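Single chain ahead, by itself, as structure tokens, in the form predicted alone.
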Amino acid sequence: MNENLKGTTVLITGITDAGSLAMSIARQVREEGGHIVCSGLGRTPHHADLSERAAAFLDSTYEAFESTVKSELGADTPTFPLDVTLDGSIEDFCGALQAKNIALDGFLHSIAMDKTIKAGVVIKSILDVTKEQFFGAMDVSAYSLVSLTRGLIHSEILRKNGAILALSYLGAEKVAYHPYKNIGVAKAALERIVVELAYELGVSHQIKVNAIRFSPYTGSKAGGAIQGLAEAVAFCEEHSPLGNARPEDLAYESAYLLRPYGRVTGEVRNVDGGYHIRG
């Protein structure tokens, strides 16, 4: 048995269903001997003046997340509600970890949101994206890496010599085979944040910060929400030198980058069967 992560504790964010890429990574971390802590979007005391619809959405989202984690990773897997757009929620989350004496050796950032994508259709060109939609996507998909990292470090929950890994996509750099638009801009910002944090946290805490761009993937709710992604999967399967990458390929590379040793940082890795090398 591979035990490269034995004795470590890793926070996994972004699990929405059993097909989530974050779930594949969580399984691999556990396979390599690591302990898993999971956070999911849910209602917190900091969600004020919610409509009944919004409250029901947060409650059902967290219930589905918690049920998935318990069934797939074990009933003893710690789960916590977290809304990364609310500083108070991050503070409460860190306090809850402290109360349970949980310290982290690393975490996976697998959080994204873009309100210009609805019902599987990218409904707006960049020119038509509103300021609210633009900054909303930036807040959840990019800035949350800063705010969550800050909270975990200031509360001394994220140990020195740890590792941070963010999930990105080729659409951060190039016009993708399918509409990616506003979320692509947010992913580009996420990758730039990864590089900046890699330098700052490397110097201050010996913490490694990396990102992975994965192949187009339709096996999760998030993937199913993007217009044309099924066609992109077929296209990349045919045109990538090794074919489209699989979730287990992502999981192997992620587990490697989450190890507490090694000096790989500031990298934006492509796990896509080699599709990115094509012109």
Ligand SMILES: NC(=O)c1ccc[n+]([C@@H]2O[C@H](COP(=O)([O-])OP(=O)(O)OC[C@H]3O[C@@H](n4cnc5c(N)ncnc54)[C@H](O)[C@@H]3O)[C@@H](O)[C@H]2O)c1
Contents of the next structure:
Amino acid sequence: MNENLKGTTVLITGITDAGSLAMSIARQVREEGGHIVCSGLGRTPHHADLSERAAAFLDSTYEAFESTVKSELGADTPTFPLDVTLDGSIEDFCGALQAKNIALDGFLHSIAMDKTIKAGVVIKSILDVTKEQFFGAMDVSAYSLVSLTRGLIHSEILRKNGAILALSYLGAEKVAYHPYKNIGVAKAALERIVVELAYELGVSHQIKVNAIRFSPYTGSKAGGAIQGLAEAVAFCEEHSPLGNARPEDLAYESAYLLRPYGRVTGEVRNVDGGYHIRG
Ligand SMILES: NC(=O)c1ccc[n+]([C@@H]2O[C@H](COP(=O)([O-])OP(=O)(O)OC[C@H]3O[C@@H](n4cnc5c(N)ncnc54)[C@H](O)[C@@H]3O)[C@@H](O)[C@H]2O)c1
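Compare with the form predicted alone: the form predicted together with the named molecule:
In what comes next, the whole complex appears, and the chain from above leads the way.
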């Protein structure tokens, strides 16, 4: 095992449970010598006028996140609540890192949400997506890369020469085998943001910003909810030259792109067993 990340500290966002792609990446970062800090969606003082149902959802999501991190990554792994749609939550999160003297060498953006996707429900056609659903998906799944990066840079938590990695999908560019629609538009924006940030932060801080498009995967909460994804997994398994990439393949490439040296930036890399080369 290499020690590419020895002595570094990496923020892992987007762990819901042991099936989250972020969990596989966290394990690999640790394997390669990195220290882990985790943020999870949960209730914050900035959530105003929450319904009982919404409050219960946020509380149970955070509980599941914390217990998964502590059991899978160790009881001493620092955990923090973070809702990326709330500027105040990002500010508090950065303040909490500073209070614990935590500086970062990199972070994983593994966050997505689209209210037009619900388990067992047919995904809305793009023509029927409301303005609220459109901007909701954009806010959580794309703009959050800008706002979280800004928070970490302005508070000088993210060190020079660091690395940022975001998770994307082929549906950012193409009409996928299964309906991806509204979230596909948000992923396209996310990838464009990666390129813009790669330029700006490369010049100003020598920070690298990349994205990985991963194979379809039903083992996570978000993946499990996407209509037709199980069929897509089977189709891509058959049609990819190497078969679908597994979470451990993603984890290995992610750790590589999160290493603090090297000059790879602004890339959108396919970790999908070669499915993207098919016509
Ligand atoms: N599952 C797949 O098929 C697949 C394929 C390629 C890329 N991806 C991408 O990988 C990433 C992780 O997805 P996953 O499949 O591991 O599912 P997941 O459900 O485990 O992860 C999604 C995460 O987003 C978080 N999140 C949602 N709204 C948030 C908010 N407002 N603030 C903070 N966090 C919020 C959730 O709490 C969750 O932890 C996503 O960007 C997803 O689009 C998934």
